[in-house]
Amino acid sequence: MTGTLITVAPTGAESAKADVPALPVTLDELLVTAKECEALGAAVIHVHIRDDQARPTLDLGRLRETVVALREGTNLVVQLSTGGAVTDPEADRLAVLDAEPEMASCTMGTVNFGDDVFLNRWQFIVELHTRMQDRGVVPEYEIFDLGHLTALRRLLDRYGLPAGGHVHVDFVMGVPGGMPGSTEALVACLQALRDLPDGTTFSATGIGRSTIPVMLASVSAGGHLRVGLEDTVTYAKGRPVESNMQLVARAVGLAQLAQRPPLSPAQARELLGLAAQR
């Protein structure tokens, strides 16, 4: 790859507005953020929302107001997280394509997250994926784990290539209980990885203190980025994240070090087969 492909996961459904001010919660925040981020460098927005007490929500009719106002505000990528909440039901998630993204998260396993579970039956995952391919939502396999990338290509091999016909993961490294943020464990992936289409692409995701090792090691192997409070609300030690714009100049000036400047919204779609999507 030539470039870089930038996604922002501004919210995420862990911290509390009460313990990170900067998390943007309502759609007036989103769309500020989206359109700074976007001015900075990003082509991809991962979103999760809040509902008016600032809690995680997958309420469908705040989704269906949040994509229309960030494909009408923005160039930005829409992707939406069908993972939610870790508390959210099955049937809950996958509604969360009648809000009509051009993009959606499929996570490809169960993961401890935390002290919890994030639960991700193959039933369930194979209902999701087939359910994008019939409206012409491209995914986004979310990778926690070394065996999910081998779920993937069972996925694959048995209910045929997602919609666009490009297949791109997101490696979401450093959660207690999934594989470590290193660039050991990034390495295993990408052999890992070997087995699955050609042309496959990825990115990577470092989870709170592995952010910076994960970018490095993302980019330097020639994968993409996704930065955002999602993921740290700690921008180096003692030192909290201002705002979401922070994280994405940081990795837009990595990018344009390692001579991969970042991609335009046009030229993800390209990337990602949303182009014959539409």
Ligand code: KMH
Contents of the next structure:
Amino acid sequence: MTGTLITVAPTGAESAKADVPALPVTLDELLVTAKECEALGAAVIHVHIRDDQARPTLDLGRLRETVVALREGTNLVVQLSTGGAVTDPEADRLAVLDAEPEMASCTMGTVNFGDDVFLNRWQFIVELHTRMQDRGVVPEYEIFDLGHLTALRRLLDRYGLPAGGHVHVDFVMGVPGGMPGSTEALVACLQALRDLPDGTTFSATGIGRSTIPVMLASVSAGGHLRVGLEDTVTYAKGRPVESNMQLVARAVGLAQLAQRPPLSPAQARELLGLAAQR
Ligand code: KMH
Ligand code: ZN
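Same protein, different condition: the form predicted alone was shown, now please give the form predicted in complex with (5S)-5-amino-3-OXO-hexanoic acid.
Next comes the full complex, and the chain you just saw is listed first.
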């Protein structure tokens, strides 16, 4: 069994800075967070950015600047979100790839998202997957529900393996409208993973109250971890998360307890098929 890949998702598109002051929303804040999380043991950063009013944006100039700054300031694998916010149009989400990240997310189906709908039409998914293949951008397939794994199998059967040849999925569990953040749901996903290519790896994150159960379940099943303020704003009952570093430190502690210490960015690149892409 390998070490643990720790991804930090520091910002997301859902929480307002006014509600969660610890959110990094400027490039400077993001860079400081990235450096500190890397020092603690994160290897990948899943990036959403904000505008000058701290609202989610997919502004291409800002995305490019962010990719360059993170590449120059850290050794982290930079994974841009193509999910954006639920209101983002498909064209803007596809254009995220023009910022030339090493990795990008690719959500494998539509899901109710609280009071909203996170729309991911089949043809949009195909377009994203094939553009990533053409550009050598390695995807992380975001799985919000069991059926998204069936869609991934269909995608790979019809359009082939992603850039780098390795398949990595991230289970985003506990979204109101998606699969629950439970051990049982994770086990169901693992059974469905058997239909995917040999060597497929997975990480998991549990939204809100499911954060700790999902983290424990993933590590016990040989999986990897995504943590951060995108998914978790409460550290323990009545205690807001103080920083992304606090969440990364907790994940590192668990990985060490499991005797699967954090992978370095170089080891993460090997695992994810990125080494060959550079
Ligand atoms: N903000 C969500 C609507 C992704 O980054 O690819 C979508 C999301 C998934 O966060
Ligand atoms: Zn995201």
